[in-house]
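Okay, so here's just one chain, in structure tokens, the form predicted alone.
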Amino acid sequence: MKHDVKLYALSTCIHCKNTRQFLDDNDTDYDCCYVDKLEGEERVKVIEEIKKLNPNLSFPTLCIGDKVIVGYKKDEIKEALDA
């Protein structure tokens, strides 16, 4: 794996699902966090973490190395994975 890849997603979001499928199709190892399934302090902590990366707190928020990609943007994701 060339980069650390972390996906912040909602379990009911189609764009999040498409992003996961794209990462899977490209044999990318990644961590996925379904924010809507978190509770209590863990949820608060993760939301604050996401706000630092994406102040609008929209999903999916994908971190590839130092790059943050908000939304399902195949071309940007592919470019960041290949960098």
Second form
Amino acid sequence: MKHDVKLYALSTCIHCKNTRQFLDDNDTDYDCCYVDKLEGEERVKVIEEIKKLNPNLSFPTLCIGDKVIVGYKKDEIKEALDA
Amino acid sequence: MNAEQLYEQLKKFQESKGYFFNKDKEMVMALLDSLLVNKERYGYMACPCRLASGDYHKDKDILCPCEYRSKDVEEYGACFCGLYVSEAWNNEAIPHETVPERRDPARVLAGLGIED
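Pass me the form predicted in complex with its partner chain as well; I've looked at the form predicted alone already.
Everything in the complex follows now, all chains and molecules, and the chain you saw is the first one.
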């Protein structure tokens, strides 16, 4: 595993689902956080984390090493995974 | 109500307004299922691709079809989720780009009770 990969997602979001599928298809190990399933302080803490990575607070927000990819962008994801 | 019934219920009316379901039916059904999940969760069909607060008034702009749909379809041919698209988008007469989030993130924070 070359990079730490973390996905901030919503369990109901289709672009998040497609991103997960793409990571799975590329045999990537990643940590997925479903923000819509969090509550209270835990949710606030995660939102603060996302805000630093993606000020638009949109989903999916994907971190591959130092690279942040907002939205389901296959080419960018692949490039970052291969880097 | 199931997703198929929701599909039939919305299709005719939305098409009359110039908004078409994405031709990717599998994607549409998944999104409609998610709308029903949100209806169950929050009591209203909040956009499945955005973080809802659970407070109807704070989420009013993201009730599907959201406030941002008309501008997104006008500019990109698709709404943020890709549920609703223009005829040109479905016909591949325009490129299929990732639609950026248009909603002010301050509204997400306000919905969660966080100061910007």
